[in-house]
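Single chain ahead, written as structure tokens, the form predicted on its own.
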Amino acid sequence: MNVREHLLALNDELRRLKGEGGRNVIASDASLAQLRQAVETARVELASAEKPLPEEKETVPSPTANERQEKSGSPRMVAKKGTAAFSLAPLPAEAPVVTLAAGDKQTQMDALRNLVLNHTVCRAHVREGKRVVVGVGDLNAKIFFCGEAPGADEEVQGEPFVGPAGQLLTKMIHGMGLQREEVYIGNIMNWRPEMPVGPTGEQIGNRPPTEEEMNFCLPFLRAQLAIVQPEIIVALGATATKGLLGHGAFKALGEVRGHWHEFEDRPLMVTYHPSYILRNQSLRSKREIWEDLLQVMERAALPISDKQRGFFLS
């Protein structure tokens, strides 16, 4: 990874840090030094890219294209010079519509999951040799953990939270005394939201997924709750709670976490996601999150001993 690779990672856990309602952030002298030597490194490397290259030339989409994405209110991207070129496919203006095939949980989920691996608009957003994303678990668990959408990781084994978050997360469902197979676990969004490539392919960074993205694959995830029934939502992260609440539901994830919500006429859960505690390391971060599971674990009817009710007090 280079320097702007890592910039732009950076980019990203603040942005996202941000979303989850954090204001500071606290960073030593020398590695103060380092970013701004890195800043600077960075410069110069896109003063060089941005120097004209001969056979390079601006894409444009033609008027049509305009149209389609100005009637859908999905992004419109660009190659620019010295970039790495990459566009997103257009959102068909009208969420699907998915109806739930007869038979028994698994074979409802069978045909919900070929019907989304086979989705001519996810496969469509998703990279050669990458993988749309369907949830997994029990079909008949208490409790669905919501994340947002796939990173790196996921987009590689097509399965939700694989990744060092996934890893946290299947830690704290076994701080609640359950197994990742006795809960089910998904996403909001089916693919990885597009970025540009850096010069190996592989995608640089993550952003959130858009508004219309969400809602575009919402339908799908109605769609596995309705399966699943579970009693118990737990919406992971500020982006996944937006897009269970509405992007106009609040400012900061500290606003609505660990209070009681409703979707899909369930109850709902608000917490940070994992991402969250790999940056944010500190006891009290650790034992907020933990409070909001223990209301999960009290609302769901699971035993909570002693040594649970008391993790990450000291």
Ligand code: URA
The other form holds:
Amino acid sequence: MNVREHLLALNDELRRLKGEGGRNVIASDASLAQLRQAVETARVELASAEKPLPEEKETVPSPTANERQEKSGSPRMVAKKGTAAFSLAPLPAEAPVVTLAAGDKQTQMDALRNLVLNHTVCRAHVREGKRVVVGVGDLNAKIFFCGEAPGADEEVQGEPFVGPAGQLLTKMIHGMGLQREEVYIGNIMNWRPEMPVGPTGEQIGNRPPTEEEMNFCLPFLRAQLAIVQPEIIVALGATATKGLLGHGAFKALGEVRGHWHEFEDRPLMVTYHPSYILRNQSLRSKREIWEDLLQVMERAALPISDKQRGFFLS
Ligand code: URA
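What would the structure be for the form predicted in complex with the named molecule, rather than the form predicted on its own?
Then the entire complex follows, led off by the chain already shown.
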């Protein structure tokens, strides 16, 4: 048997145990290390065995295709422009059920962090030495920024929005007259969506999470919202917006950006992702995102000076 067949056999055995009502599997540290090694080897084998895609278009298989593959026990395959197809650890069919711990907000958030950081599915999707990422900030924040997924810097530091896009988000928060610590910053996803690794063993590039991945992580985001109870949610970019409003909610972000929506009875402002502004430095796009944030400041009853009102007008 090759590595893939061993892993599929293990998958079948775990499913069989689950079918029999098993809830716990005892595994030694040595076995887990061997399994991790086998998964890494299989990733590299699969990535190098696949021919590059002829298409330049981003192609992410529909959830139905993924579901079909999952039912047949195969790993899900994802491909992005210019890369080989590669395999992802399968996701369970059901999203996790999260129950908030008893106690105050800090106790609840500590318990939630502990749950997410140690969740076997989340951990199975991060490479050796990288981290699962949970939101950070004031547990009484009025404003909850929601991004897409950790990137290279975030999976190293274990904190959302600490890379270049995060630095811009921090500047935007300062522009609103706030400190980063006074808001809450989270993501739809708790791990960096996997892509093939390069020769150094580091992942090359980023991809948006699939609908299936976002649905899996959504209960963790809902739980953070239930603890923080913000007055306003700000969705940063198309992926976060799809995760919150639904994948069919819009075709182009422009249809929903700059307008108020609702997520679980909370006002939701949709705006650009800071990485869009990093790619498109025009005064116009800076003003557009700033106007969205002015609406957020007004709704949150934050003081707004004339200087702030005039940012990026000329
Ligand atoms: N982009 C996001 O959407 N989230 C992060 O945490 C970092 C970059």
